[in-house]
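Next comes just one chain, in structure tokens: the form predicted on its own.
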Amino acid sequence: MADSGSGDIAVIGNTDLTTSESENNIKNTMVEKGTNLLKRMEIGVAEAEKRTGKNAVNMQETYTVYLVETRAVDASSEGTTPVPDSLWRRYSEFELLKNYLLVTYPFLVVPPLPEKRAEFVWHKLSADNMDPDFVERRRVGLENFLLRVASHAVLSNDKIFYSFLTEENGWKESVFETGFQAKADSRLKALNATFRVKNADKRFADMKQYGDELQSVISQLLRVRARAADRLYGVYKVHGNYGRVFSEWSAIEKEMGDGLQSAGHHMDAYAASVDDILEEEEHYADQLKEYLFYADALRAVCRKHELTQFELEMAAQDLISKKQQQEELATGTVRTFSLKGMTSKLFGQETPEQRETKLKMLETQIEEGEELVKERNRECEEFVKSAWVDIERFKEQKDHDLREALISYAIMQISMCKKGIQVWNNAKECFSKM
């Protein structure tokens, strides 16, 4: 990581992130290093290619690979254009990278991947994940994913991410050597467990609810757009019938024939233009879909905070229980019904030696428990501090991106309407000359 002065932040991956730095230092680092990797390297997904081969169970399969290209910015600035370094990656490798980042950086809103199979599409667009148009849109989405990660203050400096971009062979092995998979499995089990946090942080609870509502709203918006696109497609294509009828009509007219024929050509062009219009619309739909999936990433951070808080509360509860046992053993009184109390009544009291041994054992366990509570408390505080800084960064990014996308979509709709008006103005001129 580039030096930023005395308040530098270490990077986890093969090392540990020093989350004990002050919040201001973290914020400053995000500003200063936000485009660190992109300042050193140009990153792109240049093309996609369909291949056929055997999978893990020795069965033939067809799959798509994507060409990841990188080029040192310094080399480009010297007046030459060097050949970029390139390597092929499958979608599953992008998934492995994202899963590694999710586990390694539980306190960050990790950028999502583009969809694996098309959803919320208008009916004339293929939902086949091998369809060339869909593969091209996914190529753009994968490039956007890499640029999102490369522009993130912390993620961009991860060694595994860098090896994903630059090392053709051995990359997967280096991922699994980090042991992230075992951590992912244990976290998954913990997140699926039915636990309830007693002292939930309201900010994270509200943010989790916001993630739910954001996903719901964007889903509804995408469904509305898909339905509107279906109807728009039908309206445009019906205009092709005007072209056919005008052409047939022009064949039986002398004075009016040329005007009708010209008007028919304008109608045909109008009907054909809808394919390009709706393809452009899909670009804006994909931008919305990115934040549909970002909502999952946001909620994941909130769920991981719940788990961190739950582990703290369990450690504190266990410590309280151990201290109570110590007090009962020292005074010889049992405050609550317990198996120990029943055993004492049935088989007599413990000898002083036995009680002394247990007291020493409890003292050791209490010391360990106090250290564990301190550690869990520190982990929880650091998680909250780091996560909230990144959530604030994400909110700024989201507001900017969605505002720009919606404005661009509105401009596109205005342009489309103007083209429609122009077609009818042209048709009017044709009719006027008849």
Second form
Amino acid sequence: MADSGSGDIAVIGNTDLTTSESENNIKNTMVEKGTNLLKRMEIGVAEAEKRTGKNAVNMQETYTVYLVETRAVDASSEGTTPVPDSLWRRYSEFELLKNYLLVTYPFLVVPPLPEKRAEFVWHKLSADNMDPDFVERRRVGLENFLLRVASHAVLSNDKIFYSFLTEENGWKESVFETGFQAKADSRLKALNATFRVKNADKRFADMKQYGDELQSVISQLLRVRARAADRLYGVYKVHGNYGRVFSEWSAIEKEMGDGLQSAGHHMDAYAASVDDILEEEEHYADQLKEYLFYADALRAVCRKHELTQFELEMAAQDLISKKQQQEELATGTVRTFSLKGMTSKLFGQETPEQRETKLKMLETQIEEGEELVKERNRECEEFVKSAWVDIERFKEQKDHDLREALISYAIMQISMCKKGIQVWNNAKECFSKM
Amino acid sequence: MLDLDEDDDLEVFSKNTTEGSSFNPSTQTSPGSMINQYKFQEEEEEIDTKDIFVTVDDPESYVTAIETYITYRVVTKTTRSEFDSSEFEVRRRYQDFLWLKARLEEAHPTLIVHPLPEKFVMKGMVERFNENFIETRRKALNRFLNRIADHPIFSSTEDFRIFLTADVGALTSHKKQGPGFLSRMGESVRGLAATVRGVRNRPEEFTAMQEYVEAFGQNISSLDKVTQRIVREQKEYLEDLKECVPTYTQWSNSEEELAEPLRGMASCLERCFTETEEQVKELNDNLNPTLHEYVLCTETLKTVLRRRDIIQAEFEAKTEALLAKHADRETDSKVLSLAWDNLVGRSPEEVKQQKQQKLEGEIKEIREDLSKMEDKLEWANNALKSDWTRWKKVMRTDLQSAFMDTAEKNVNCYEKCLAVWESFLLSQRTDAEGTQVSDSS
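Target state, the form predicted in complex with the partner chain; input state, the form predicted on its own:
Below, the chain from earlier opens the complete complex, with every other chain and molecule after it.
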């Protein structure tokens, strides 16, 4: 499942980082270039535990912590596996890490976390976050998240990620120190860009639409699947009633008794078999869920592109208008309507000195504007380049993973059919002895 | 074995069994001959010597100005000599079957008549003229008639023969004969009285039968309900499964590499849906009706046991009446009634003699009745016992084959689904290998 990122993908500096941070990353990259974190270290989320403590508003709360274990790969030279290093993390810390990654690497499709609350439940599964089954599935999901990050060529080199795995205390503070929260784009800003951008790269627009479609279709599937699981559970369990009645009936029959009794046992076995079946089905659902959430990450990248493109367009637009102003001022013609033009008409022309000052100001602004446009253009191009690379990587990963998911679903169905055949053949034999 | 000369009414059969013939308990002769006549052969012999075959098929709507109803074709093939020919074909409606059943029950109150499908099924909200309902009813009617044909006593009744052979007009006029409404009323009133009185000395085996019927009834009823519940849940499951198919197809339209496996998924689910649908149909059309028939059977059994009880109660009542008369005779012989007789001018001796004579007459009458009733009871008990054994055998066969068919169908369904998924898996794996080798066929 883990994506073995090739070392060929170049590490691209994120223009949103401060200089010191990007230096850090680059340093790390230079040190570990071509090395996959996973080649050096094993990562896992081994256990979960309940804790109680006081929260931010000084109220008692119960929460779950997960044990993150790391172990150096090369150390098993004497044949003994060393004791892993470990620390405890809460779900909220995982969330913090993810948000940090999202903001810091907006051009990457950041792996998703397992769901915060149990959704798409069917009756047997509880929607309670404290339920042991839910906690267990979440543990698996968190481990999966860490492995996905650790196997991404770029993300695996992140220092904050590394310290998440290795430094229990003070990690939270170090994340906040990066000031990533300030860099986060506001939703409003992003929405605005989406509506007003003119020349977004078509590939990204298509990807965004794909993300929408993927989310819609997987949600639908998960919903229907949950209902179907409920029904199937009912069908199997009701067969258990056959078992009970056969048993009672066999008590009053002489010749039929044995056959009925043993048939009843098979019905009980049939009823019990649904639990395993649905557990495996749940695993399939979890795989779908991961890609449901991945769709969000995909769309986030596309939105970021729209934003950078929009900012480029805004800068370019600004430059053009400034140049126009310059022209108008220089030639004294008013080509387009402008407030300045009107006010000057109303209140009289400016003095030559004022015009000079203005022209000089405009020139500086135009110079700065051109620099800005160049920079934004570069940012945009780099973003498109690196984002598209990661999107392609993501596509391959998704195709591979989902195909594997479909295959394991088929395997699960096959196993279910085989069990069914066995049970009913046995039952048939018992009936024949009735 | 069979003493055919004793009773002219008996008809000779080509069957080499010692089974009884069409007769009415009230015209019977000695109990001995009757019990002998009512012996059953082994099941194998019955099958070998089966000489009458009936089928109920071809339902058709019959429309008149007043009503619309369904008629069914009843085909008979037989070598029995009391039938004028060897093949018959008539059309009968549900009412006619009801009539036949009632007649058989009347003539043989302690024999077990297989139940008829109910008049109108409310449960599934099925309309009377719904195709599925008609087919289910046809199958049940077919089963009913075949049970009658297989029954040694029922199949030799005149009513049965007429049912199979008479044209509609002849049947109608035959229906008009026979004990009328009032006599049936009289019977049930007597029966009520006897029920109220209760049975004093019921033989152990009949009590055991009653207990069995109670327990059996509960079990069969539960199985009926369980099966209905399974059908319901399966149908809802199928609804959900069906929804998945277009979703996978829709998804495949957004994908490139994944399009083909997703379409494969959709097609697999569709095929599994079809197979499961058939399996549910089997449950609904075969297991369910069979179980339901045996729920109805339980009622029949209870009724038959009750009727036997009534016969016994009547016998016991008569026995008590006889004892009472004996007691009367005893006391009367000792009492001299003086005053009234003097007034009337008869001598005490005369009166006493008259009374004694009258009592003797009454006692004789009661004795005769009692004798008949004793025979009737003995016959009823034996009939019930034999038919009980027979019924249990039939029940065992019926239910065994119903459950086996269900199990078989379930296996088939799973096998077909298995094949579907296995071929999907194969296609995915070879696909993957194909692309890895970078040289696909």
